[in-house]
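So this first bit is one chain, no partners, the form predicted alone, shown in C-alpha cells.
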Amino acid sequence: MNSVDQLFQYTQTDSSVLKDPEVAHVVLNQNKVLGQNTVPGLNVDLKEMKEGIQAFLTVEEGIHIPKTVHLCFGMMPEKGVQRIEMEINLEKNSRLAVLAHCVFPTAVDVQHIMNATINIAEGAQYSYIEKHIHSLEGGVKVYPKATVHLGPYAQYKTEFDLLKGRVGLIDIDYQTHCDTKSVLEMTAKINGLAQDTIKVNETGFLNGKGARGVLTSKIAVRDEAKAEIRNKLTASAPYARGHVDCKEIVQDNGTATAIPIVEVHNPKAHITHEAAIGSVDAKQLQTLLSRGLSEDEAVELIIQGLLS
C-alpha cells in the first residue's frame, strides 16, 4: 500500500478518486507533497519549506469547478510538526467546493498549523469541508487561522467535523469580512473525551448592505474534557443579518462555556442568538432506554444527533 492509499483508508473517500483526471487533488505527508493534480481554471503551486508548506490556489474569473477538489493533510507519524501556509484566491464569479481531511491516525505528539488567507472576489462561490480523523491517544493538536474576504455577492460555506479519534487540542480562529449582499456559512461539530480541550473563535464582520452570516457550533463534552465557544457577528451596514447559534451537551466533569456576541452598529441591522448548555435530553434519553439501548448506547446516539 503507498503512502497516499494509507492515508486515505482512514477517511470516507476511496482514494480511488484521486485517480480521475477531472478531480483536482493534493495529498500531503507531513511537510512533503505526495501528490497533485490540477484542472483548467484553477491553479495551483505548492512550495515545500524546511518547515512546512506554502500552497498558493487560484481559480480564475468566471470559472466553475465541476468537481469536489480534494485535499488531504496527513502526518503518518507518531510525532512531528505539520505547518500549512496557505492563501486561496476565487476571482470574480468563480465557483470552488474543496473536500479536506486533516489524517492523524497514529499521533502521539503531533500539531498540526494551518494559517490560511481567503479572497472571496464578487459573485464567487467558495466551500470548504474540513474533516478530521485523530489517533485515540489524544495526541493531536490543532491550530487552524485563517482571515477571510468576501466580495460583494460572494458566499463562503465552511465545516469544521472531527470524524474519528480524540480531539486533544483544538483551537480555531477564524476571522470573515463580508461586502455587500454577502453570504457567510461557518459550523463547528466536535467531540470531546478525556481530557480534550476544543476552543472555538469565529467572528464575522457584517461590513456591506444586506450582508448575511451564521455561526453554528454543536459541541460535547464528556469525563473531563472542556470546551470554550466564542461566535461574535458584528453588523454595521442597513439590511445586515445574522445568527449565532451554540449547542452543547456536557456529561460526567465535562466542562462547557458558550460566548455568544452580537454587535449591531446600524439601526436598519438585525442578528440574533442562541445558546444553550446542558447535559442529554431527560426525554430522549428517557425514550431510547424503553426500546431497550443501555444508558451509554443512549447517550451516544443522542450526541451522534446533536453532531450529525
Contents of the next structure:
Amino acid sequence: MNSVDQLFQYTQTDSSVLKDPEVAHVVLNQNKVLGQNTVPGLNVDLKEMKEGIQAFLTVEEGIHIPKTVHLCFGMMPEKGVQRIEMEINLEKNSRLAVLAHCVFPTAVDVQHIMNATINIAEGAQYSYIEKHIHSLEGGVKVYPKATVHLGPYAQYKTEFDLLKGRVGLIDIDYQTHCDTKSVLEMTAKINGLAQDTIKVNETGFLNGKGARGVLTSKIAVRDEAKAEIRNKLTASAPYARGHVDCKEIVQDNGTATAIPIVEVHNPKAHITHEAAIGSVDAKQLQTLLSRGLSEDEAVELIIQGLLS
Amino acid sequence: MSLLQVKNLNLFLDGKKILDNLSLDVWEGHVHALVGPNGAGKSTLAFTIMGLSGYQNIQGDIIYKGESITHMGLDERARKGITLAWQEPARFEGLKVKDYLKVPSHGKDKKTLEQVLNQVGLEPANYLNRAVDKTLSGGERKKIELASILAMKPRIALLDEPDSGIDVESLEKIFEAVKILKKDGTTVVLITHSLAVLKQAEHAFLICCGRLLKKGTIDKISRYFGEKCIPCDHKNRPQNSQQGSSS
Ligand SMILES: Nc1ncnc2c1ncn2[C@@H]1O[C@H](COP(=O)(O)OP(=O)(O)OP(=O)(O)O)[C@@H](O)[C@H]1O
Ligand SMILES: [Mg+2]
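And the form predicted in complex with the partner chain, for comparison with the form predicted alone?
Shown next: the complete complex, the earlier chain at its head.
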C-alpha cells in the first residue's frame, strides 16, 4: 500500500476516487503533499511550510467543477502540529463542492490549526463538508478558524462532522459576512466523550438585503465532556432572515452550554432561535428499551440518529 | 394457560388512585382486548405491565410465566419478551426506518425488514430510508410501530390503540398483522375503543376508573359496553358494576 492509500483508508471513502482524473484532490501528511490532482478551471497552489502548508484555491469565473473535490488533511505521526493556511476564491458564478477528510488516527498529542479566508463572489456556490476521524486517545486539538465573504446571490453551505474517535479539544471560530440575497448554511455535528471539550463560535452577519442564514449545532456530550456553543446571527438589512438552532444531548456528567445570540438592526429583518439541551428523550429511550436494547445501546442509537 | 397475571394492582399517580385493585389473566397464545372509556386506566395498565419509569411503584403483583416481574426493570422485561406499542409512538430525529426496524430483529436481513413493512401495508422502497421523525404522518408512524413489533416476534405484545389514526382500508392490514403475531406465537393485548378492533380478540376486559368491571367473550363485553357504558356519562361507574364476572 502506498502512503496515499495508507492515509486515505481511514477516511471511510473508497480510495479509487483518487484514481479518477476528473476528481481533483490533495492528500497531505502533516506538511508533505503526498498526492495531488487538479481539473480545468480549478487552480491549486500549495506551498510547504515548516509545520504545515499554504494553499490557494481558485475556481475561475463561471466554472462549475463537476465532481466533488477531496482534500485529505492527515497526520500519521502521533505527535506534532499541522498548520493549514488556506485562501479560497470562487470567482463570479462558479461552483465548487469540497469534501475535506481530517484524519488523525494515531494522534496522542496533535494540533491541527486551520486559518482560512474564503471569498465567494457574486452568484457563486460553495459547499464544504469537513469530516474528522480521530484516535480514541483524545489527543487531538483542532482549531478551525475562517472568515468568509459571500457576495450578492452567493451560497455557502458548510458542515463540520466529528463522529468517530475522541474530540479531544475542538475550538471552531467562523465568521461569515453575507451580501444581498446570499445564503449561508452552517452545521456542526460533534460527539464528545470522556474529557473532550467542544467550543463552537459561529457568527453570521446578514448585511445585505434579503440575505439568509441558518446556524445549526447538534452536539452530544457524555462522560465528563463539555460543550459550549455560541452562535450569533446579526441582521442589519431589510428582509434578512435567519435561524439559530442548537440541540445538545447531555448524558452522564457531561455539561452543555448554548448561547444563541440574535441581533436585529432593521425592522424588516427577522431572526429566530431555538435551543434544546437535555438528556435523551424518555419516550424514545423507553421505546428502544422495550424492543430489547440495553440503555447504552439505546442512547448510542438516539445520538447517532441526531448526529446523522 | 395464563402467561401473565396481574394481581390486585394499585397505582397512585400524583396522589390519585389510577389503578384500583385490578386483577386479570392474560392467556398464552390468545388475543385479548382491553376496553373502557377515556381515562379508564388502559394505557396506565400497559405502562405498568411494561415497567415504564414512573409506573414501577405499585402495590400488588405482576406474574409472568409463573415468576414475579414486579421488581424488574423495563429492559429486563423486554428481554423476557414483553413489549409495548405506544398509543402515540415516539419520533426519532435522523433514525432511519430500516435502522429502527433492525433494533428488535437484531440486525436481521433486509428481507425481514421488507416483509414486516409489507405486512403493515407500507411499500418498503418508499419507507426504508426515511427517518422515523415528525415528517411521517400519524398513521404511517403507527404502522411502522406495528412493523417493529412484528420484527421483534415478542412473547406478549401490548398494542395501545393500534387502530388510532388508521384509515378504513388500512385497518384490514392491521387486523392481518395481529393474526400474523398470533400465528407466530405472540400473545396479544389490544387496547381499543373500536368495536371492529374488539372483534379481532377472543376475550375482552372492560375497565372503568382503574377497576376491572367485567371480563368475558367479545359479545358479552360489547353488549355490556353498549348497554351500560355508553349511556353512562363515563364519569361514574356503571350501575351494578361487579368485579370479575366469570367469562
Ligand atoms: N402522571 C399522571 N399523573 C396524574 N394522573 C395521571 C397521570 N397519568 C395518567 N393520569 C390519569 O390517569 C387516568 C388514566 O389514564 P390513561 O392514560 O391510563 O387512560 P386510558 O384508559 O388509556 O384513556 P384513553 O382512552 O383516553 O387513552 C386518567 O384520568 C389520567 O388523567
Ligand atoms: Mg390510553
